[in-house]
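The chain below stands alone and is given in structure tokens; this is the form predicted alone.
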Amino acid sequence: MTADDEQSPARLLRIALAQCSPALGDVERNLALHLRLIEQARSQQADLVVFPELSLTGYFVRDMTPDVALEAGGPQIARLLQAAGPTALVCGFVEEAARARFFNSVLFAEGGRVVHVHRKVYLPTYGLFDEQRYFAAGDRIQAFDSARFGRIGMLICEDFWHLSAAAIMQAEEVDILLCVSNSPARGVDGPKVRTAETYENLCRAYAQLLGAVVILVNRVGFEDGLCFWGGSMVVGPDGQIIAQAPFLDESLTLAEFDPLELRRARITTPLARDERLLTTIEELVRIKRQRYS
């Protein structure tokens, strides 16, 4: 790299918001959805195109878990990576594992192949919610690293309303925390839809938290007489709105970021220097001590 390299400012980060509807349990007709998506990405120089929690399967598979189920190295994700090309890609699958384990998983793909795979590791079962039923638990929350974004965290739906998840993604120094869900409009008062202002809470907090920017995708459309409400966006690390997909409808928002601006708001803000990892590691063996002993 030439003393010119390191002066020139960074690409701006063109990322593809996928706010999309799955045909719930048709994998073939959802494939085909995101091979059209991610051609109209790749058409508007995307780097990196995201698509919701189950984007393949839609959420409510319950007794189709098996028969949805898609391995990570399966053929259908193949013909995906081969129509991202050099897009970075994210997308939610029912993961097949050893011994007939499912997994709501997301994953992260990048020049051609798999960098990493998260698996739902908070599986709501409550209310409405019954995925502890139907899925294995994730144990792992980690950090990856990528070739063009930096460090990348992945959360899906359930795992973002956990401060533990917040806090290790804190402890991993990531530059990009990224969560996909299927969240249905639960608390509607009139025009506003409670869930929603939670997600845009946690989404600008967690930005500003952790220097970090946050991308969030949330699905659209009916499925089991419920409504997902959509309202994707991209929160940079002083918490601003960087771009928001509409509620409702489906979308493929498009939101471009300065990478620069990670150093701006982290100068500012020192928040990731200043944290006593040590200490609260030790704090949580005591209180785990005294919980459990």
The other form holds:
Amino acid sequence: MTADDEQSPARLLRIALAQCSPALGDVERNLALHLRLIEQARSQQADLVVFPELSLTGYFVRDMTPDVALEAGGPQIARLLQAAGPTALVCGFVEEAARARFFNSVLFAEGGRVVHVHRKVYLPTYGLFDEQRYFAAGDRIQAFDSARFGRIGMLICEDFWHLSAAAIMQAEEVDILLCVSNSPARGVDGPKVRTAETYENLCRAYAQLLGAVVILVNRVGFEDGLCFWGGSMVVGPDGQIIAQAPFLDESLTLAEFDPLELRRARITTPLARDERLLTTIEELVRIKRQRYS
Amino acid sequence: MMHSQQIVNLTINAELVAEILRRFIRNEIRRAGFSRAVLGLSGGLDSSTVALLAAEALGPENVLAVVMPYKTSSPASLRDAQLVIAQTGVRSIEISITEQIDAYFARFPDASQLRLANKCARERMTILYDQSAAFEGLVLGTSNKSELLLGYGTQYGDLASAINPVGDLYKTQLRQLAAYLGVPEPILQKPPSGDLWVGQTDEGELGFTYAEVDRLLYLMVDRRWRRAELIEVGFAAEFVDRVATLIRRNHYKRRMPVIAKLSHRTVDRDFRYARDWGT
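What I would like now is the form predicted together with its partner chain, since the data block earlier showed the form predicted alone; can you produce it?
Complete assembly follows, chain above in first position.
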């Protein structure tokens, strides 16, 4: 991750996947759920605890959206930061921004402060999804540097299904690509839920193509008949699953990885080094010219 | 040219489906503040399957199977219902609807078979909801996806329920789930019937088999195939049109009553909350 890693054996990073089932529209109850799981994660010496998309509100918030919205700098988030102490925190919330804009957001906090907020860019509004009706779309896909985990990129659920978002994160040269989701089960003809299969394929492919650790945290439980399948996972840069939470059950799953694996993988397969970013940009500019002129 | 039989595979992973549905029943019942369930048990495939699922999900002592025969109901149906009750150990109560149905239709002796069938279905619904209050359990629906789409059910009758675990399974798929759960063999083997009158079968009344119509429904509804594409793989044009019409004409049964909109926020239109609001 950094030059320091090359000199001294890096400590293993412990990541807690907080695969929970938030209550729909009950922020207080969900705060209590977060505090409980944060405490558990801390007692297991986790360096980072990750909650799923909209973990503070539940998924189908619909007309409740303005009622359950929080500000990233507000007192509820502050309570979580205080509880997390030295453990870094990722959680999902409805973010109220200026001029009554509501975003489906995820925050990364470390050392008692919010370091980065990603606002979901791709709001699915088809099939069972209706997000654009309630949320404003984010317009940034940016990585950030953390104090202890290297460079991190965060995506939310549908963002992860857009190759462009992953490509931007590759250009950002992230060490960790983190996806939080509320993925409902669809397709029950195979050995596992079809949506779970797709997510696993994406996680493994992105981990290998980006030479990064991919962390997926998906929720469990039901909302109006929709079954969220869980199956949160951490995938190493070789595309192998390091740890996986159970399907359908709530769990706090601990995963450990050795940051030096990133160096080793990048030596074996230096895809990011060989990336022709300028060629990509030039081709995109050409397509833009052709399509929008 | 590929035939629809080669294209459509309605096989489900019954183990996975059972796992999801048991959790669904537990979750939706508990978050509503209950721990028990009530269902109408006819002795047919759908209600027997739901009885097995509910018994496994909640424990048999928390499930009440209500058997509600009418005088023309087949004795075999009652026997089959008893098989399920014995096998699962769920609680049960038998309540005949003959007296009240006959008392009502004594005033309307010329009423059609359809009126009688619908009245029976609604009579059973009122009993189920009353038993639901007495037993403190939610009413489980047993309508499958084939019936829901074709509108083969009585609005506010057998279509009424608090939660329906099998409404997204075609009859063909429900049969696989039933076999996996161990629904008694006589129930698996007999032709589907609403037991609406002596000798009635669903397939006889509908004029096609569930195997045929499920393939068509799957391509039409789930996969959004167009009419010409369906005919191309061997479905008769008249069959496609008839099923499309049934789906459309019965859509009202799947919806809340239409409300005349006057204000800025109208219930079921732009007053949008999940059923599981706040839980």
